[in-house]
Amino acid sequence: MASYTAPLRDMRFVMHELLDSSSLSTLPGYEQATPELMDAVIEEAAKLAQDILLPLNLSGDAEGCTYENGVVRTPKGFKDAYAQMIAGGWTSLACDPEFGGQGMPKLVSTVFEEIVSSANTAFGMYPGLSHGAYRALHAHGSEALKKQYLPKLVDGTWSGTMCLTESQCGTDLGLIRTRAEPDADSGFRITGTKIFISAGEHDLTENILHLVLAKLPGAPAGTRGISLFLVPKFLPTAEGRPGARNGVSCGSIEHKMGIKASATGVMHFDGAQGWLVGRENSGMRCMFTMMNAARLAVGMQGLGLAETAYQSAAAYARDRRQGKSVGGKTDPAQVADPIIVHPDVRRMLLESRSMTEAGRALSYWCGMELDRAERHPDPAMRQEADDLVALLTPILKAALTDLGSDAANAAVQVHGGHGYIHEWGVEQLVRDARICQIYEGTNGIQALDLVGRKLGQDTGRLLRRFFHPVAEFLAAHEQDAALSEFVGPTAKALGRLQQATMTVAARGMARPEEAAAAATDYLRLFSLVAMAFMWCRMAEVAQRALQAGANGEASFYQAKIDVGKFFMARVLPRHSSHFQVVMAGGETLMLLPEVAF
């Protein structure tokens, strides 16, 4: 089985020492959110993950979900685990107290998402989708809908889905055929079929609330004519209990490469009763509330899988004895050395670890900014925070899911032949991680979002939210000899990112295909610079702690600096190749005629 222990010390380092989580208690509604309370929450989350969810990961993958006559059953143990999750209040963690939520900061729920994803990604899909539905309904639903449905989503007794994709359209949602007919008695009648619906049908909750994209009669063509509807599996009674079955059914579940314990269904809506969420023809705007939350959550899945992959590989490398060190056997009493002495094994481990720690810092920063965007009393500060989150969302989704896949593959490589065997658990990580690069918008779509929407929005306003603080930090520490191994390489990479940004913007205005051709490498270049910035800040905090005596934790802080130096020397230089590809332009991509493929 894969190895995982929540890295609580590193999480606390990022939350409290790097980001100063204590500042959250100055925001309205977060007065009680002290670092001590946050620590208590994540410590309990770690117990839930390690004691309950992790032991179900391998068995859940082997058993998968079953489908019979429209009924879907989750693997053995999942129902009990979910009952323990809602009994512990975990589904209400960052929800509005008005509807029964605990009102914890988004930063805390971000950490929780990482912990759950690390232990059991497939299980985490069920509460994760529900929280996305909660966010969309909370932001756009009528007061009546919120009063009726949000308390059930918050306490976890009802779950939620997002129903977008159809067989003829995934990314291009303007092609959807699902229709909504006005009904005098019940609002609307929804008819159509949706595919790839995660948690579309299961046995964990007593009701399932589907948020469905559909088109009204006479609606404008394309995405401008899409509306969003709430369609429950069971129609609620006057007492708020599940009543008559609605016209919703599951036609089948998919047999997937990974996350097999997460039910992915084909959902049929046959004149199902539904209620409009938001205004008519504004469905995409409403759905993006859920979709953007989902993209950040998928990024946390990638991060969680990377952490588990690293821990599993490191544990194996410390234990497995094969060959001897190229510099001579390190332990003469043993027939062989542990493989962790070999430089190439250390390379794989440090690549995974250095990018995982940087990704954690970057994603937690985004979580803090989500809190500021929602709670800060100054509208200008809320806008700044919202801008940074909007910019970072496609970067985090793509970069962290690429990381999850790469780290999982590296874990298999470290394990050698054992890594290819199911019982060791790391080949499952490879399969589970692969979907993260695809759903909620493929990573190529994230790159197009970055260059097509975010790069030029309001003459580069979103970009300035990132470039300015990075440039200010680098200028302030330019002469700091202790940080020279961090600041110098980051400044060079930032300069190239800025040059690439101007090039992509200029070429894209003249020929949109040029920006699209550069998009993936531009996003990867951006992500490396963002991670480098996080390493600069983490190194500064670690060095300051060492200078102050480290309070008995000198080895922790020194390791932080050492891992950061590895990133700067052996990972960040990859920015040069991405920069060269961006600058090469898109001509060679389009030379080959379609018939030649």
Second form
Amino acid sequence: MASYTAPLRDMRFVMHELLDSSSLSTLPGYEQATPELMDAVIEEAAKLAQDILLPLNLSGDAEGCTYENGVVRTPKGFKDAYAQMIAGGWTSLACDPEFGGQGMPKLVSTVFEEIVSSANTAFGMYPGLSHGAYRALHAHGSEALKKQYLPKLVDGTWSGTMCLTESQCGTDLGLIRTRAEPDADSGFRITGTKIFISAGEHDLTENILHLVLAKLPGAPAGTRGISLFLVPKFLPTAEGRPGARNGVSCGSIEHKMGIKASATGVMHFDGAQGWLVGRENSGMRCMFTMMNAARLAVGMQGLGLAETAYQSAAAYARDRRQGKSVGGKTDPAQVADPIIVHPDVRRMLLESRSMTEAGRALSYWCGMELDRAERHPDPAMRQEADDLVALLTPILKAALTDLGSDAANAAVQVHGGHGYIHEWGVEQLVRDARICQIYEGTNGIQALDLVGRKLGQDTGRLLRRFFHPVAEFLAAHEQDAALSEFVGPTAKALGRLQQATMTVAARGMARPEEAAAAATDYLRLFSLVAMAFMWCRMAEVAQRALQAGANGEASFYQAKIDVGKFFMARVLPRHSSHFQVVMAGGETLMLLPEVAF
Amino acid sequence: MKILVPVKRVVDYNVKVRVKADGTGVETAGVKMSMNPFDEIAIEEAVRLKEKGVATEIVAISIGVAACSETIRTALAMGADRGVLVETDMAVEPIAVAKMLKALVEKEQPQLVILGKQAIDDDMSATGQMLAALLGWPQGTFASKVAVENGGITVTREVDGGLETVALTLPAVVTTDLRLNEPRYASLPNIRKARKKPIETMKPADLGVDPTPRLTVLRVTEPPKRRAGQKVGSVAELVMKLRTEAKVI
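Cool, the form predicted on its own is there; where's the form predicted together with its partner chain?
Then the entire complex follows, led off by the chain already shown.
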């Protein structure tokens, strides 16, 4: 089984020492959200994840979900685990107190998402999808719908789904065919088939609320003609209990590469009663308001998997003895040293760890900016925070899910042949991590979102929200000898990112195809600079803590600096090749005629 | 009925304990600390007694550094009503803890004190027994089952080779064994409520106790490494080696 202990000390370092989470309690509604409370919450979440969710990860993968006559059963133990989760109030963590939520900051729910994904990504899908449905309904539902349904989503007795994809449309939602006909009873009757519906049918909750994209009669073509509907599996009675079965059924579940314990259904809507959420033909806009949080959540899946992969690999590397150390410290009493002495093994471990730690800092920062964007009393500050979230979201989604995959593959490599064996639990991480690069907008789409939408928005206003604090930090620490190994390389990479930005913008203006051709490498270049900035700041915090005596934790802070130096010397240089690819332009991508493929 | 539950802050059971380089103790700086698992069982038992209507108030007590207040908060999140922190930076030994608890018992007048049979850091297994002796109260140690009935308490004890059931008159001291119950996870709403429950802070001197250690730690070392095994060719050789090398027969 994979090893995982929630890295609470690292999490506290980022939340409190790097990001000053105590400032959250100055935001209206978050008065009680002190660092002490956040610590108590994540500590209990860690217990729940380690004791209940982690032991079900491997068995859930082996057993998978089963489908019989329209009924879907989750693997053994999932029902009890879910019951414990909702009994503890965890589905209500960051929800609105008006509907029974605990009203904790997004920063805390971001950490919670990481912990749950580390322990059991497939299990996390069920509450995760419910939370997506909660957000859409909370932002756009009528007061009556919110009063009727939100408390059930918040307390977790009912779950939710997002029904977007159809067989002929995934990325391009303008092509959907599901229809909504006005109806005297509920308002609308929904007919059509949706595929790839996570948590579409299962046995964890007494009712399931589907949020469905469909077209009204005579709606405009494309994405401007899509509306959002709420379609419950069971129609609620006047007392709020699940009543008559609605015209929605599960036709089958997919046999997937990974996250096998997460039921992915084909959902048939056959004249099902539905209620409009938001205005007619504004379905895409409703989806977009919750897209940032959902994409960040998928990024957290990647990060969570990377952490578990790293921990499993590090534990194995310390334990497994093969070969003698080449010139390094060796144990004369043993015929072989633990493989952690070998430079190439350390390379794999440190690549994963240095990017995971930087990714954690970057994503928690984004989580905290989500809180500011929502709660700050000053509209200018809200806008600023919102800009930064909008810019960082595609970068986090793509970079952290790529990291999840890379770290999982590295963990298999460190385990050698054992890594390829199911029981060791790391090959599962590879399979589970793979979907994160695909769903909630493929990483290619994230790159297009970055260059096509975010880059040029308001003449680069979003970019400035990131470039300014980085440039400021670098200028302020230019002469800081203690940070010389951090500031110099980051400044160089930032310069190249700015040059690449200008080039992509200029070429894209003339030929949009050029921006699209540069997108993925541009995003990777950006993510490396963003991670480098996080390492600069983390190293500065760690240096200060060491100078102040470190309170007995010198080795913890020294490790931050050591891992950061590795990132600067051996990971950040990758930015050069991405820079060169961006500058090379897209011409060679289009040379080969289609028939020659 | 009021119940007192002393809870100790110890190195988390998941942490691999390391001896300090200078051999004066074990490394606790930067190490994750948690409530002693046997004390979690004690809190759980007290909360269950309250849920059954037997107990009316649960007071969680911790003695030690200021950070012990977090251990008390954990107890409050599990269902204790209020906390008492006796703050000291000294390493407290069981006899000092028992004396302080005695003073607190005299102040609080509980009918029952439930505590872990031992703490997983030093494994002394002494505080409960000392407290009962100082108070002159009956004690039911190593409890795997507890029932309060007819003004008394029946405690099933885990003893060598089986179970022993004792009936105690109240007030009494009970120490918990592993099988007594399975502690609950604190719910999110209760974690939040715990932040608002009161914790009274005092010093050992307020209880008239001098916690200065009476024992001197000479040296803390890791257990010796196990030596590699040997293969023997015959039973005769085995017996010979056991006699001459291992000197066990």
